[in-house]
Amino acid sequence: MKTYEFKRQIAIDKTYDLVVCGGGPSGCSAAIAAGRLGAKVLLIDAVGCLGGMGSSGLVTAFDPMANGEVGLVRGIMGEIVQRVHDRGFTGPHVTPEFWGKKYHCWTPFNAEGYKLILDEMCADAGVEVRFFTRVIDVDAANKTVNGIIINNIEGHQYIPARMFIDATGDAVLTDLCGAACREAGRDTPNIMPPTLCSVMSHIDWSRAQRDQTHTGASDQQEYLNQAIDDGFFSHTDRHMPGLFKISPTMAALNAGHVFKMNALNCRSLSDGMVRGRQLAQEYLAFYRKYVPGCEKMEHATTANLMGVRESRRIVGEYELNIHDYLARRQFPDQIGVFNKAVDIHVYDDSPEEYARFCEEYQDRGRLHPGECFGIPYGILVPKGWQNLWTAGRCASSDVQVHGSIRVQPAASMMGQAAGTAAVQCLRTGQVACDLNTAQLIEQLRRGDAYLPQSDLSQTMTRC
């Protein structure tokens, strides 16, 4: 491959105790919980609004949040949720046990009353926020980060910093460093599709589903299978999430993946979008013509963000593996814990591929109610490094546990033990990698956050 060289003298912004990258729901809860210690963050984030996949990929349902006896998903995401709902920008159905007891329930939402909550909540807490920049390169050695190169409408600049969190969902601060990571079809045999999804309007929801909440492969599978069984589709893909009824006339639409999409190649990346929009108008036909209640649907927009499910994770000092999860694990070092299924969607539409997914998620990947696994802090830190984290999607897992903690409430608990472990090394002089755990529990819980391990360790849990 040809290359360039590239050189040029650029602008040294002011100094930050912490910079998060993302502001997706694992990079906001990572800079409101420094914030709000005191630290003096920065949040950067490539498009112009907070929220992430739950804004700008309009991916509007928070996945389980309890285990049907009690909320495990606390803390600051906690705070969130309820605050877009006592703002009435959650589904008109929604009540708090949605949230806060039920098991696995999703709480559909506005997305413009997320991002209005989360702008509310950053500047609360005294964090800076730039959007439309983002981070292309990285001045670190000797597993330490010393700096950022970012680039927005202003041009280049170079951000120093203390500390840095890695909220990209695709590990790009990370991959910048140099740090390991795995690649989704590079490591892997196959990589989950995205979908671009979807928010459509007039729909009679009094005829268009049975439980008044949710409308998807419970209530609306025989419609999907006729219309495939009669050549609607150019393709034949059963498994649809469907539509989560976010107004008394409006839904969020999560159909249509967009196979072999690779998210970390831009060529492949543009042609998904591509794809995904022309799916979209797919799905509306659909609904118009096989599903009662949805005759006069009319399709608002597509997402402005690709709903990418798998992408880059981390190396970290702990891997998260799908043994932990059947064994119900807890670790001492646990900053979470979670309930949701092993969800890792079709890899294709073929038969065999869709009895997979849903032997997988209705059996052999769900977890009881009352049930629960513990999300250890050591997947958090890429291994060996001083002042770095990851939060979110990006965070160290095997992939069937990356199908259940990939999703917002997950991210935004890691995003807060993050932040928070960053004000800890800012106070302390403890480092990433070599943080005491014990401390950092307690000031989790000390934020609300539901943490029910009875013995501590001041180690954290490592591979």
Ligand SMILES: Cc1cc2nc3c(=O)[nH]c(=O)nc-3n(C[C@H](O)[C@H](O)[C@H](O)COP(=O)(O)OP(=O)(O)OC[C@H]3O[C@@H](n4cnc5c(N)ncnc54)[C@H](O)[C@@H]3O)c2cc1C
The other form holds:
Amino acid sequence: MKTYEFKRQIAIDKTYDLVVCGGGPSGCSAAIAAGRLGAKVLLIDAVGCLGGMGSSGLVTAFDPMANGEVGLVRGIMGEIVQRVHDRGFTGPHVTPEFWGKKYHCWTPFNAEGYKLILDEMCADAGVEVRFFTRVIDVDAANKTVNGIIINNIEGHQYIPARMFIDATGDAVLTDLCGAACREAGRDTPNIMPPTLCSVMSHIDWSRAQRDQTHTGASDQQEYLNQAIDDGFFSHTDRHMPGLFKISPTMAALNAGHVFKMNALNCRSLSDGMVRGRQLAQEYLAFYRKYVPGCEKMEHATTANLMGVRESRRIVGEYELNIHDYLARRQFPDQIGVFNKAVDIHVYDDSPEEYARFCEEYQDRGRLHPGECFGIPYGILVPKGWQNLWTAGRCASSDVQVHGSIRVQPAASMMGQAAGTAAVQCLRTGQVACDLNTAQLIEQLRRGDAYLPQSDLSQTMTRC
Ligand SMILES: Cc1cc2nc3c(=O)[nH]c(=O)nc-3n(C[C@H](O)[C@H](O)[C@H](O)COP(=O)(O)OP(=O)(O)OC[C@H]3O[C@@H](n4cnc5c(N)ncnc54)[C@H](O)[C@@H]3O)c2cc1C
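Would you generate the structure of this protein in the form predicted in complex with the ligand, following the form predicted alone above?
Let us now look at the entire complex, which starts with that chain.
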């Protein structure tokens, strides 16, 4: 490969206590948690709104937050969903039981409302937000980050800070630091395919949905099977999450896997966006032709961001694995508890893959009502790093557990924990990879996190 040495003097910005890269559910919760505890926080995002996949990716439903008995995901995520609901931005059929009690139940919402609530919560917490700002390089030595280099309309800048959180979904900052990461497709045989989501309008829900409380769209599976058998689609993908009701006439559509796309390769990502837009038209035509109540469906828009499910995962102090998950393991240093099935979408459109997905998602990889597994602190810390945390989709787990914890409520819990841990380090001089986790858990509980473990430990669970 030919190379070019890129050298220039750039402005140094003021120093922050904490810089959070990425404003999805993990980044927003990290920034809000730290801001509320009095830290001077900068939150940057590559696009022009907060919410990440939930807004820019049009993934407008929160995954299950309860286990049929109690609400597991509380804290900042609980507050976000309550506020979104109180302001009328959840689906018209949604009640507080959706996130506070029900088992295996999604909470659909309107992306515009979600963006507003996050803007307000960040402002109230004193978080400075910079949009259209991308982290592009890092100044780090001895497993300590000194500053990051960002780029936006003002050019390049160096931002010094004492603590850093990588909430980019793709572990961009952690990878720039040279910390070990696992890449889907490079370190694993497969890449879970992404989906370019859409918003659809002009739906007559009274005919499109038989069960009015149902939030997903398995109602439409029989129509999908018929269309595939008719040769209607350009592929034979039987796995379709489908429509999520977000208003009396609108839905978010999660349909159309872009197989073999690699989110860490710009050419592949660009081709994937083109393919995603083509697929959105196929699904629009399918709904109009096959699904009652959708004859007049209109396509409002596709998402600005590709709906990437899998790219990088960090190698953390702990790697949460499927044995922990199946054992419903509880950890003294767990920063969240969760009950969401292992949801690894089909790797291709073969019948074998669809059978594998159904078996895993509906049976083998699903916890029962009343159960939960713990998410330990160590999955947020790149091994040995002093002032860097990596929260959300790119936290440290095996592929199967990633299929459960990659979703928005879990990402938010991880973010709240990372932001709280960063402030603990600022105040005590502790470091990320050697944090007093008993202190962290007590502070998270004061922040309304539901952490039922009775025994706490001063040190984290390690591999
Ligand atoms: C198609 C699809 C459907 C899904 N369905 C659901 C669902 O129904 N319910 C659910 O709860 N979850 C769902 N998920 C999972 C969930 O949306 C994401 O995994 C979750 O949002 C991850 O949160 P995060 O904070 O880690 O990252 P993200 O939400 O991806 O946010 C990352 C943010 O970082 C920013 N960023 C990236 N690179 C940089 C950079 N270099 N500099 C600055 N900023 C950067 C991005 O712009 C983005 O805003 C779905 C995911 C996909 C892809």
